[in-house]
Structure formats: C-alpha cells, structure tokens
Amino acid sequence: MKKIIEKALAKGAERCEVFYLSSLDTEVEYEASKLKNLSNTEEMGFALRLVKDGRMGYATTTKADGLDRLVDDAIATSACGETAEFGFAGATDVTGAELVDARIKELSIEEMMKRSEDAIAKLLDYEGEINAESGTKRRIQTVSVETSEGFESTQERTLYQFYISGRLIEGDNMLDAGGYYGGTAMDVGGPKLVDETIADFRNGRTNVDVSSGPTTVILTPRAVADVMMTMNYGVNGSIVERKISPLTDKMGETIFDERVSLYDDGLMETGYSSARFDDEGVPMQRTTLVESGVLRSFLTDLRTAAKLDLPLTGNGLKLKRLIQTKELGKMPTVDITNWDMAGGETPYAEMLAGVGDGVIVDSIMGIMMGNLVAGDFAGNVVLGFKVEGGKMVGRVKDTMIAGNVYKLLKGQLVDLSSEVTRVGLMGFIGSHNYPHLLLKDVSISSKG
C-alpha cells in the first residue's frame, strides 16, 4: 500500500489513500427444507483515491500486478473529478471491541449445513407443513485503510448470519414467520430464534378481525427497526447537506418525547456493523444522535464533515447494503452502523397487561413505500396481533399500517418497555437494540 501513495505522490498527486478489502464468504442456504445453495466466494482488492490538482481521482482493481494501472486510472479520472474540498484521515490510535471469534474461523461446511438442518427440523416437529427456510452464512474479512496523511491501520473481523423462516398455508390462510441474527461473534441464540418462530405460528393460526382507523398499538423491537428505517435518512449527513433532510438546522432542538435517546454504536459488542475504523480510516464511536428527546448529533464522513463543519463521526463507508457486505468499486458515503434505543421503566409484560383494545406489530413490509425521507412510512403487517383485555387474542390478517416516525416519537408515544431486545434485519444494515414502544392513534387499515 506504501508502494501504491510513492507511485501516485510521484506521478503527481497531492495527497491519496488507499483501502485494501480481503474477504472470504461460506454459505449455506435451505429452501423447502432442502439444500439449495452451497458456495463459497473470496474477494480481494484496492481501491485508490486521490487528490490531483484539487481534484479528485479514484479507481480500483482486483489484480495484485495491476497497481501502476491503478495509479494511471485513478490520475486520469481526477481531470473531471470533483473539487476536493476535504482532507484524508490523519495519524490516530484506533482501539475498540474484539471484531475476530475463532469459533467463526472453524466453522466448517458440515457444522453450518447442521445449524440449519436442526433448526428446520425442530420447526417441522411443531408443524410439519410448514414450507421452511433457513440459511448459515460467515465471513472472514481484513480491511487495511493507508493514507499520505499518515494514518496506518489494518483490521480483520469474523461475521456471523443466521437465519430460519417459514410459511404456514392453511385453506385461505398464509401465515409467515422467522428470526435472524448476525453479527462478529458466533450466534449462541439460534434456538432461540426458532422457538421464537414456532410462537409467532402458534400464535398466528387463528385470525380476527380488527377495526379500520386510529389505534393502539405496541411496536415489538423488530417493527421498531423497521420503522426507524426513515429516521436513517434525517440524520445522514449528505442529506442534511442538500437540505432535503426534515432535521436539517434543527441540531440542539426537542424532535421527540424527552423519554427518547438514540446512538449509533461502530463500538457495539458483536454488532454486525461494528469496527475499529470505517472505510476512510476514521475511528468508529458510539455516536448521540438523540439524547432525551434532542437532536445532538448528524452522521458525517470526512465530505460532508468538511462541508457542514461538523465532527466526524466514522459512517464513511463502502456498502452494499441489500447484502451486507463491503463494495470495492463504491466510493465512501454516509451510512448507519449499530442503532441502540434506551428503554423506559415498564416492564413488557406490564406494558402489554394496561392495553386494552390495540395491535402488536411485529413486522413490516413494504416500509419503503412511504416518503422516507420525509419520515413518513406505509405497509402491510407480515406479522401482528390482535389484543383485547391486555392479552393475544389471535393474528390480524390484511392490514396495513402508517405513520412518520417523528410524530409517532414525539405526540404518540405513551411508554417504552424496560427491557430493551438485540434485533437484526436481512438485508439491510448492522444490529440494533430496541424496546417495545407503546402508542396512541397509529392509522390502521384492514379489509376485516
């Protein structure tokens, strides 16, 4: 990587850095309750970017002998680059949580190919009719950024992804349930997930109806990460910057009900998306983006930083986001890494006794119908619950929920439970630690 900053500073460039990404992927996949896909893809590459005549240059390679070309590809692309306006990380320490699991590391095809087989076969031993899916995955990754400022800094992480799903057709009745679970330590919940599974159908085989229009509903923390899905945008830096952002010059203003503190953790024990440093060498922190009902904090790399004069915060990244997994050839760009919401002071139970007539939900598709940017969501519930008297009378089936999230935070929040639940969403980003939030009048709708 040395050899890579020597030939560009000699050919020209002002300043550069250079990101080395080396990852080894084992997956196994079930389909049916039967093997689908068995794979394994290993990845290896520079990316480089550099500043030439204020300008910014960038290209990448995948061949350990095509480094000059690298350097030319990336000095030829700076003539219509974009005014560099921002500096590349400089020398820091960078510490953090232990990112590697050995248990990862020997994980074998058989080990993995088991987990999933277990997991369908206690699934299908509850119901045998269910249509089950589940899937092992782990990656073995080392990231190196190097920059002409000085920063030096390399970091391997183990990764972890366990998922167990299914569907339930009964006459008219589609009923679909499952849990995931990822992150840089081995899973030691994944029976948990599946019996959490084998509830979510018994307790979906029976349907009620529920009524149209304004509701009380209780978010589990799985719908909370679904929904916090559009709070992802107020709070992205290259938003703000555009002023598109519905948070935009509110920083230090009250956005929710004072009970309300919210982080994004680089630093979260386990967290899939946790880190020493993000992909431009910036070191990963636990970052306040609300605390108790303010807006503290934007999340920035080192543009937009440089543009808002805001501090760093360590969310440049290179993502693929519908896959989890890092992209080479992506320039860094703002996004999340572990969200973590703090709890109330009720205990779930107690929380879920004190409703009277309302809604559990419990998962959410479609979510991106909405105005996300705005805050504003929409979809059908996959999986919820029809409560009456404080407890589960049976599934709610065609119904469809929508808000905005600021609202919903703020005017319609009425409590969070006590015990705060590690969720994790497929195909989408990191690990995130939510309670149950109790509401008053979310917008219903339902053919029943």
Contents of the next structure:
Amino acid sequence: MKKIIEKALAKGAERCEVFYLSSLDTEVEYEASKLKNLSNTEEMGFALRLVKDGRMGYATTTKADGLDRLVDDAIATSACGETAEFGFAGATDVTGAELVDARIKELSIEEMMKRSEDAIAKLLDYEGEINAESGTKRRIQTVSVETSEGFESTQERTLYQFYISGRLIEGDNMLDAGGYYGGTAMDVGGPKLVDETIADFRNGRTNVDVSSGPTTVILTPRAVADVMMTMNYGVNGSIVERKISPLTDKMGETIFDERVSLYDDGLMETGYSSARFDDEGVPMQRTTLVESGVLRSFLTDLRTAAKLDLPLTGNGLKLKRLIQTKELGKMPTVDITNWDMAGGETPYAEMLAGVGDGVIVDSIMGIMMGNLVAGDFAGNVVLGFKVEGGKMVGRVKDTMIAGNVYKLLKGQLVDLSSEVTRVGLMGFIGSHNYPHLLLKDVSISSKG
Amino acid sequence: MKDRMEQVLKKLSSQCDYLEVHVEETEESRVQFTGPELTDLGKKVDFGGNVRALNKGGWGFASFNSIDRIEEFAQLAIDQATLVGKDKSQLADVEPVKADVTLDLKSDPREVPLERKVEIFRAYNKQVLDHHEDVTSSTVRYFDRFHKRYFANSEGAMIYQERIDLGGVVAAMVARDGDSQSFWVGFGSTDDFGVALGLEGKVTDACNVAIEKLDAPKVKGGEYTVVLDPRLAGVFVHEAFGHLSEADNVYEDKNLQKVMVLGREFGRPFLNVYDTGLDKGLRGHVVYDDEGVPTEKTYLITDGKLSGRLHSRETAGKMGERPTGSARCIDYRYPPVCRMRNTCIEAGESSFDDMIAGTKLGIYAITASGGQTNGEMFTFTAGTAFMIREGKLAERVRDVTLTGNVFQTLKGIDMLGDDLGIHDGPGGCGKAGQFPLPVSDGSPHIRIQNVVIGGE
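Starting from the form predicted on its own, produce the coordinates for the form predicted together with the partner chain.
Then the entire complex follows, led off by the chain already shown.
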C-alpha cells in the first residue's frame, strides 16, 4: 500500500487514500434438503482515491500486478473530477470492538455441514413434505486503509452466517418460513431459529381472510427491520444535504413518540457491520439518532460531514446493497451499520393477549420499491397472522400493508415490547435489535 | 489464457464427472452526479476466474483473483465436489462449442472520452436542477462495462466472448413542505452509446411528472382493475411469472413439479409469454450462456398454458427437458444459476383506448420502480399512475404498489394491447445473492382484473 501511495504522489497527486480488501468465504449449501454445493470464494483488491490539482480521482483493481494501471486510472479520472472539499483521514488511534472469533477461523467444513444438516433434520421432523434449504458460511476478511495524511490501520474480521428456510406446498398454496443469523462471532442460536421456523409453519398452515381498512397491527422485530429501511434514508447525511429528507430541518425536534430511542451502532457486540474503522479510516461509533423521540444526529462520511459541518460518525462505507458484502468498486458513501431500538415496558405475551383483534405482520416484501426517502412504504405481507381475541387464528396472504414510518412511530404507536430481538436477513445490511411494535390504524388492503 | 485453461482441464478433469473454468476481465467507467456535485467518477479493472466441478451429483466451486494459482483452486473445487457427491451427475447433453464472439457495436462507449461523458451527464444534471424551484436535487448515473469472458469445460468447449453493457438514469428529486417525490428516465444497451444521447425531451417530461406527483393524492387501497403500460407490464411478467419458471426452483421439488406441470393453464388462451437471449442490443442479449450453451427463444406460456421453463444443463438433465441456455452469473465470483434474459408478453389485438374506455373504475399504472417475488406472490411499484373513471383517464394518484398471486393474477389478464414495447434500464435482476444481472423485459399495454393495491 505504501508503494501505491508513493507512486501516486510521484505522479503528481497532492494526497491520497488506499483501501485494501481481502476475503476468503467458505460456504456449504443445502438445496431440496440435500447437500448441493461447497464453495470457496477468494477475493482481493485495491481502491485508490487521490487529489491532483485540487480534483478527486478514483480507481480500483483486483489485479495484484495492475497497480501502475490503478495509479494511472486514478490520475486520469482526476482530470475531470470534482473539486475536493474534504480531507482524507489523518492519524487516529483505532482500537475497540473485538472482530475475530477463533471458533469461526477453526470451523471445519464437516462442522458447517453438520450445522445445516441438524437444522434440516429438525425441520423435516416437524413436516417431511417441507422443501428445506440451509447454508452455513464463514468469511475471514481483512480491510486496510492507509492515507498520505497519516492514517494507517488494518482490521481482520471473522463473519459467520447461517440460514434455514423451508417451503411447504399444499395444492397451489405456498408457505415459506425461515431464519437467519449473521455476525462477527459464532452463533449459538441455530436450533432456536429452527424452532421459530417450525412455529411459523404451525401458525401459518391455515389461511384466513382479513378485511381491508385501518387495522391494529403488531410488527415483529423482523417486520420492524423491513419498515425501518425507509428511515435509513431520512437520517442519511447525503440525503439531508440534498434537502429531500423529511428530517432536513428537524434536528433537535421531536419526530417520534417519546418512547422511541434509536441508535446506529458500529460497535455493536458481534454485529454484522461492526468494525473499528469505516472504509475511509474514520473510527466507528455508537451514534444516537433519536433519543426519547427527539432527533439527535445524522449519519455522515468524510464528504458529507465537511459539507454540512456535522460531526463524523464513521458511516463512510463501500457496502453493496442487497448483498451483505463490500463492493470494492464503489466509492464510500453514507450507509447504516447496525441499528438498535430501545424496548418498552410491556412483555410481548402481554401485548399479544391485550391486542384483541388485529394482524401480526412478520415479513414484508417490496419495501425497497416505495418512496423510501419520504418514509412511505407499501408491501405484500409475505408472512402475517390474523389475531382474534389475543390468539393467532391463521395466516393472512394476498394482502398489502402501507404506511409512513414518520406517522407510524408517532401518532400510530401504541406500545413497544420490553423484549428486544436481534434480527438480520440475507439482503439486509447489518444486525438490528428491535422490539415488537403495537400500532393502531395501519392500512391493510386485501382481496374482496 | 486458453492454453492455460486447457492445461488445467487436461490435467485434472479425470478426477471428476465434469469440470469447467471461467476467466473474466472487466473494465468499467462510471459517472455520477448527486445534486450539483460529481460524486463518483471512477474506473475499475476487475480480473478473476473460477473453477466449478461436478462429481456424483455434487458441486464444488472456487473463485479467485490470482490466476497463477488456478490449478490449486481447480483441485479444491474437485475435492469439494467429491465430498458433496453421493448420487449421480446428470447434465443435459449439449454440443461442445468452440467459438469467439467479438463486439459488433453501433456506437462504442469506449471511444467516447471520459471528459465527454462527464460533459453529457453534467448537462442533463443541470437541466434537471434548473427545471423548477421544486426540484431540490438530482441523481444522474452512468456506467459502461467491457467484459472479456473465457469459458472452457472438460467436454471440449472453449468460448471467448466480448460484451459491452451500459446503462444509466437521470432522476429529478422534488420536495415541498417536507414532502418529496421523484421521477426519472432510464436507459441501457449492449451495443449503442447513442441511447445515452438526446434525452433532453424525456428529462423535461420526467421533471414535470415528479412535480405533478407532489400535488397528487395517495391512492386509496383496495382491489381494482388495472391497466399497465408496457414498461410496468414488463416488470410484471418478470416478477409474476418469470422467476417461477426458472427451473432450479422446480427440479428438486416434487410438490412444485405438480403445480408447475407443463400444459397447466395459467392464463386465458390469448396469453403468450417468452424469454429470449436473441435480441441484439438489449441488455438481456446473450450469445452463449455461462455453461457454454447457445441462447434461444424459449416459450414459457403458449395459448395460456405452461409450455416451457428456463434451464441450466443440470435442471434440464434432471427433468428430462431441453436445455435453454439460461444459466447465467453476474461475474466470476458466482456459479451460474437459472436466470431470465429478455422476458416478454406477446402483443394482442386490443387498443389502449379500448382498455381505458371499457374500465369503469380502475388505475392506469405507468413504468416501474421495481418488483419482487417469493414465487407465488409478487409486488411491483408504479413510477406514476392515474385513476380511470367511467372509461376515461382521470386524476393522477401516487404511491401505487400492486400485489398479486401467480395462480390468479395471470388469469386476470383480460386484454392485451397491440403495442409491444421492449425496454432497458440501468438496473438488473437479483437472485441467490447475485445482483444486478442485466435483463430486459417487454410487453404491450395489458389490462388485469382484481389486483390488490396497497394504500390508506
């Protein structure tokens, strides 16, 4: 990396930043309840940002012998690049979060197979007609950032991912259920995920009709994660900078019910997106986004923080949306790490018993396509249950839920469960802790 | 490169039933404006490969960046396949192809200097930002990629393919009183930089639509008759039916095979759906798929009945059906899986005017901001929409997200337009962690009965 910096400076760059990524993924995949595939993915590459004649240039390569070309490409793009209005990270001491779990490094293929096999066996033991899928994956990743301004650090992270899912087809009716864990430490919750999946199959096996209109709804932590994706944009410094976030002028104002406190936690213990420094060499941190309903922070990267004169939060990330991985080619931009919402005072069992009639929504499909910036969402209830007299009576399907997160967490919020559950899904960035939310007058649309 | 791949295959392929090697080099240029600023201008070189081995029905896969160690990775893939395999390997027979596919372009994006690209997109960006005081921001994004892909397998195939893929979007973000909306113009091609030029008229229209959306009321949720424009109908057929016809969902699932039996009625007799890699210039254009199988036009629904599905060699082999050249991967980091190319509903005989005139209360939904499916149920979101009242287009409404069920909604298509339109955008399709894969879709205007729309 030093060599790249030297070469860039020798070719006229005033300052520069080198990002290095190397990772090794090992994965076992089970399809149709059988072992299908073993894969090994080895990846490495360099990204170079530099400033020449006051302008930003950027290039990436996965060729270990392509470093001269890398420097030339970055220099070439700087000729028509934007005026650089921020500095790269300077010397900082980054310590903190433990990111390596020796058990993940030592995990054998046989052990990974056993984990998926046990989960499938347990699911099939409940119902042999289920078409089960499972995967166990480990990643050993090294990220280094070095700048001409004195930042130099390397972090190794181990990541463990496990999923179990099943599809039960009866006639033309398909019922999908499953669970996922991802984090920097080995999970012990595999069997728990299977139990929850079996419970979803039990509760969802009979379909029941639901009527359209304003409805009392419980969002499970997984559905809260779906809905909160809209909020990712509202607190994103670059969206605020563009004045399209509904929170643009709301700093210090009450935006939510006073029982809502929300954090972006780049240091969350074992969190999937936890790290010591972000992809620009800025220390990661736990940032208070909303405290007792009051908006406290926006998330920033180097560029946005300089532009808006806001504190750095360590959210300059090269994340590839929809896939939990870093995309080397992408410039770092503002993105979330792990989110953490404080719980309330009512145990979930009490919340459910007290709900009377309503709908439990566990998983929503299509959230990503709505007007996310405005906080609006609408999606298909992929997994949801009708509740009558505080008891689940069957599955609700071919049904839509719609709303706006800024209304949902304000006037429509009735209660938060005291239990907070960690969720993550394939396709979500990070690990998130959310309570169950009881909401009133939520729009539900269904057939008929 | 070819020699090296052949050496590995020759040396190691006797250890397993089937072995293949991919090597790929991609060069990418990107330009992105966010608001007034040029937020991304970059070049990317991506070089790597993979080896995939099949032994006794089990697959091993190893991808890498260091080609020097290709033999080591090939051995790893074989060892893994051997560990997995306990059954029988079944690949549909195909003629091993030896071919070189080189570029045949209308207009080569590589010949346009980066400075010129920045100028072109800066001008669109300025046009958006200067359009009206309600426009608070913009996103203008462009990419082009030049791929060189080598494929060889233990059956003697050796294919070298060059491909250009380019796309982009010009989007206006508008805001007023804490409320925000957007609208956009997208484009994409595999042979013509020209699609990025001359968009000024469309950009002006997009800005106007975004502003009008601010004034539009939210749609009221419920069940409606909907008329979809060709762009949205294309996304509809992709989500509603295309994914379920990917054979890797079906081939190991006996219960799904009963549901997806060829000949089953999915739509009315006038409904025909196909998926093709043959249309040159589209982002879904393919010459040979990532298993070296020549592409084709595959009918999925003929006269309303299920007539085909999208196969890899393995799914075709196991189901005793014909391979369709549908195994695709986004890059060398991933194994190929069953995917779509350009998925279309064939044109019918109705006129757009007749569809609207025959609808008492309904929604005319235009263009798509995306779609998603879980196999049985799907959702997709319209870019903008109008109410249809008493046979006439009425007020604009917003936040129109539609949902449906593959077994009911396709049968609800009661009118097919005579105006097939095929479109490309900058996005792509996601499956099995592989996103975005370039695909295209097309359709005429269609009318569907009894579609659930979310809303307050």
